[in-house]
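Next up: a single chain in C-alpha cells, the form predicted in complex with its partner chain.
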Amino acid sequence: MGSRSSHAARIPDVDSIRRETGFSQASLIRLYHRFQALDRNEKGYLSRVDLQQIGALAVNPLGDRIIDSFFPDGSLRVDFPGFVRVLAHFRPVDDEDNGNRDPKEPEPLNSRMNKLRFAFQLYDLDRDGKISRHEMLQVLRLMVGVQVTEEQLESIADRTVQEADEDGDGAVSFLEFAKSLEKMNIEQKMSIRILK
C-alpha cells in the first residue's frame, strides 16, 4: 500500500484529475505509467511524434484524426491531464455517478451527451456544429478503400447526409447525429472497461 500511494503522489495534481474525470485510484496510475511509457524522451507532456509511434494506430483509417483529438487549439503538446481529459470519455458509465451528481457541476466526462460530442468533432474538423457533405465524404474516403469510384463515394455521402438530415439544410447537426445514433447504445459502445 505504501509504494501505491507514493505513486499517485507522483502524478501532479491527481485530486483535482480524478474529480474531473472520476477515474479511479488504479487507472489513474496505469494510465500514468501509460503515459510515461509513451514520452520517449521523458519530456513531461506528449507530442504528436510520440502518439504516431504507436503501431497500430498509424494503419487506423482514423488514426490522425484520434490524435488531433488529443491537441485541442491548434496545441503541441498534451500534458497528462489533457490525456486523461481525453479517455475519460470513454469510461464506462456507472449508474452510481448519476445518482450521486450534484446537478449544479457540469456534466461527467463520460455521460452519453458527451460522448457523442467527441464522436462529433472527429467528423467535424472545422468545428462549425454541423457534419457537411464535404467533411462526409472526408471520412468515407478514409475508411472505405480504394477500390471505390469517386463518384460512388460522393453517392454514397449523400445518401448518409440525406438519411440523417432532417431539417433539410443538407448537413448533419450535433442533435441528428445524435437521433441517428439513438437505436445504438453509446454508453455501452464507446465504452472501455479497464478505464473504469
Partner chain sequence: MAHRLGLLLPLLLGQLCSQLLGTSGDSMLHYWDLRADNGSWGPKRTQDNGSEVSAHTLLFSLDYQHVQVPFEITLWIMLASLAKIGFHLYNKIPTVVPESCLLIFVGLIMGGLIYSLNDKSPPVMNSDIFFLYLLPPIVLDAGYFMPSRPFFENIGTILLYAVVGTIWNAFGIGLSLHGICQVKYFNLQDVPLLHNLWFGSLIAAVDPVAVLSVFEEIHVNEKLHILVFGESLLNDAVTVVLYKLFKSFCEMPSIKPLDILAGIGKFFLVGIGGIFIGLLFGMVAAFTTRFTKTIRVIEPLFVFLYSYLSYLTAEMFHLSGIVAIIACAMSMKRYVEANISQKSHTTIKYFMKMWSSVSDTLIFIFLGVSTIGNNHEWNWPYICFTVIFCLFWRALGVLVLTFFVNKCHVNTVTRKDQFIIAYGGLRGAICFSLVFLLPEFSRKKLFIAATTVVILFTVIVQGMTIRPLVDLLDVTRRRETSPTVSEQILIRFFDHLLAGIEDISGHWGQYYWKDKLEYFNSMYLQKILLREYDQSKSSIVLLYEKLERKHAIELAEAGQLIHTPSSTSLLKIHRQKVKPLDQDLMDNIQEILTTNLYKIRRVVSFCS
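Go ahead and give the structure of the form predicted alone, now that the form predicted in complex with its partner chain is out.
Only a single chain is listed, so you will not see partners or other molecules.
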C-alpha cells in the first residue's frame, strides 16, 4: 500500500485529476506508467508520434482522428492531465457514477452526453458544430476502405444525413446526432474495460 501512495505522489495534481476524470488512484497510476512508457525520451509530454505507437490506434480507421482529440487547441504536445482527460471519455460508467452527483459539479467526462460530444467531434472536422455530407463521407471512406463502391458510400452518406437531419439544413447538428443515437448503448460501446 505504501508503494502505491508513493507512485501517486509522483503524479502532478493527482487529487484534482482524480476528481475531474473519475479514475481511481490505482487506474491513474497504471495510466501514468503507460504515459511514461509512451514518453520514451522522458520529455514529460506526448507528441502525435508517441501516440501513433499505440497499436490499437494504428489499426483503428479513426485512429488519426482520435489522436487529434488529444490536441484540441492545435498544440503539438499533451501532458499527463490532458492525456487522462481524453481517456476519461472511455471510462466505463459505474453505478456510483449515476448516484448522488452534485448538480453544481460539471458532468462527468464519461457521461453519455460527453461520450456523444467526443464521438461527434470525430466527424465534425471543420468544428462548425455540424456534420456535413462531405464529413460523413470522409468517415465512411475511412471505415470501409475499398470494400464498398464510391456510389454506395455516397448513397449511405446521403441517407444517414437525411435520416438524422431534422431541421432540413443538409447537415447533422450535435442535438440531431444525439437523438439519432438515443437507442444505442453509447455508454457500453464507448467504454474500455481496462479504464475502470
